[in-house]
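In structure tokens, the next block holds one chain alone, the form predicted alone.
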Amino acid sequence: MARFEDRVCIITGGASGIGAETARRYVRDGGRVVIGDVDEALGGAIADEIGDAAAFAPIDVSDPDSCASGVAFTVATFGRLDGLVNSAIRMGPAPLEDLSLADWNKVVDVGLTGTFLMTQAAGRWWIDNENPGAVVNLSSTGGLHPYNLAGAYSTTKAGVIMLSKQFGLEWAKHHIRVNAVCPGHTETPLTAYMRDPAVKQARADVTPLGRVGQPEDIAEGILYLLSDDASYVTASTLDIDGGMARSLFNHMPGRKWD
């Protein structure tokens, strides 16, 4: 039996990158998905590519009414809701001394507040209907370590980790699991610098597993946390980064024991 047979998942930020790949693989494993995104053209194209087991919903995660509408659309379209993946993010890189309030807000509003609002909307439906559920929130190794010159990104992603832990503990009694994943450098439309072969190789060289991550690497970790294989896992964080976040001493000058 496929892991997600008769199950339905909303994937916000699902129009590209990790979100889109997670949607493809969720359906391949028997499930149905709603692609939630503000990019209607790209999100609709991904849903069309996947087929009848996918639908697109215009979801602005920074708007609580839009989040609630996304949940209602999912239930009306597929009859249920079992999982949620929050991968929507916006970028506003700048040194903190130059960062505008508008750029701070746009990253926090989508990446952190949006994760809160969308998780809340799904959780309210599960609690009201006495259904279990599983949420996976995308943080980043940038939420474990400061990402200089990235504006509000690291603060937002660190907040996602703590928010996931708090939701996971508060909702455990409702059999709703909430976890976070922390991808390392991953080749997606957001990481345009990876198109430079020299940059991509340099990134691979400082990763213990010797390569840059791909969307499918992250998607498989997300699917694990959504599945019954992780039925005893909540309020936890899964690093998917080829060992990068733990490799500080690999890069220190001095004696080596290779």
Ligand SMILES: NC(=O)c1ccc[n+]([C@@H]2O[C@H](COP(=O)([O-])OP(=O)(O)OC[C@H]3O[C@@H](n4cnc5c(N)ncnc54)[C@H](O)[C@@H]3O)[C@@H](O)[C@H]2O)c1
Second form
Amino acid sequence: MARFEDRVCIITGGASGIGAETARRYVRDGGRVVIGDVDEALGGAIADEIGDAAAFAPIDVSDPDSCASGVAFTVATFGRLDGLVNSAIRMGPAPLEDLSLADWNKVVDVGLTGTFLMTQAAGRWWIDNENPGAVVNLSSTGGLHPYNLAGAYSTTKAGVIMLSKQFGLEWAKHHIRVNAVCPGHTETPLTAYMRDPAVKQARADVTPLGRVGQPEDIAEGILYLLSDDASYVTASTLDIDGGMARSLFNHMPGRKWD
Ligand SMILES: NC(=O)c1ccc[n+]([C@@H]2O[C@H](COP(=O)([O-])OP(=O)(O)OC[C@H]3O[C@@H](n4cnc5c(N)ncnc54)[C@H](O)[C@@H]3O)[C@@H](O)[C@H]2O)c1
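Can I have the other form now, the form predicted in complex with the named molecule, not the form predicted alone?
After this comes the whole thing, all chains and molecules, with the earlier chain placed first.
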């Protein structure tokens, strides 16, 4: 039996990159998905590409009413809800001394508050219906280490790790599992600078596994955490980064033994 047969998942930020690839693979593994995104054109196109097992819902994760409507739409369309992937993000790169309040809020509102609001909306449905659930939140290597010129992003992604642990503990009694993944550099529209072959090669060279990540690398980790294979995993964090986050000592000059 396919892993997600009779299961339904909402994927925010599902119109692009890691979210879109997770949606494709969830359906390939027997499930049905709702692509929740502010980009209606792209989100609709991804849902059409996937077929009848996918639907698009215009969800703005920074708006609690929109999150609640997304859950209601999902249940009205597919009859149930089993999983949630919080992949939506907006960036606001700048040195912290120059970062405007508007740019700070943009990143935090979507990345951290949006993860809170969407998880809360899904969890309320699960708790009210005594249904188990699984949530996977997209953090980042940037949530583990400060990320030069992306201070709002790093702070947001560190918050996502703690928020996932907090939800995981609070909701264990409801059989709702909440975990985070920390991707390293992954080739998506968000990281369009990696289309430059020189940049991509240079990044591959500093990655222990010798290549940059692809959306499918991250999607497979997300699907594991959504599935019953991870039924004993909650409040946990999975790094999917080719070893990058543990490679600090690879960059120390003066090593004598390699
Ligand atoms: N690509 C990487 O290198 C990388 C690395 C680490 C972590 N991540 C994380 O993975 C997740 C997905 O990244 P990606 O590279 O696929 O990004 P992406 O830019 O390809 O996709 C992000 C999606 O979020 C949507 N979005 C923006 N604001 C929204 C809102 N208010 N409500 C709903 N949707 C909204 C966008 O329309 C877009 O479709 C993000 O959380 C990102 O921080 C990515």
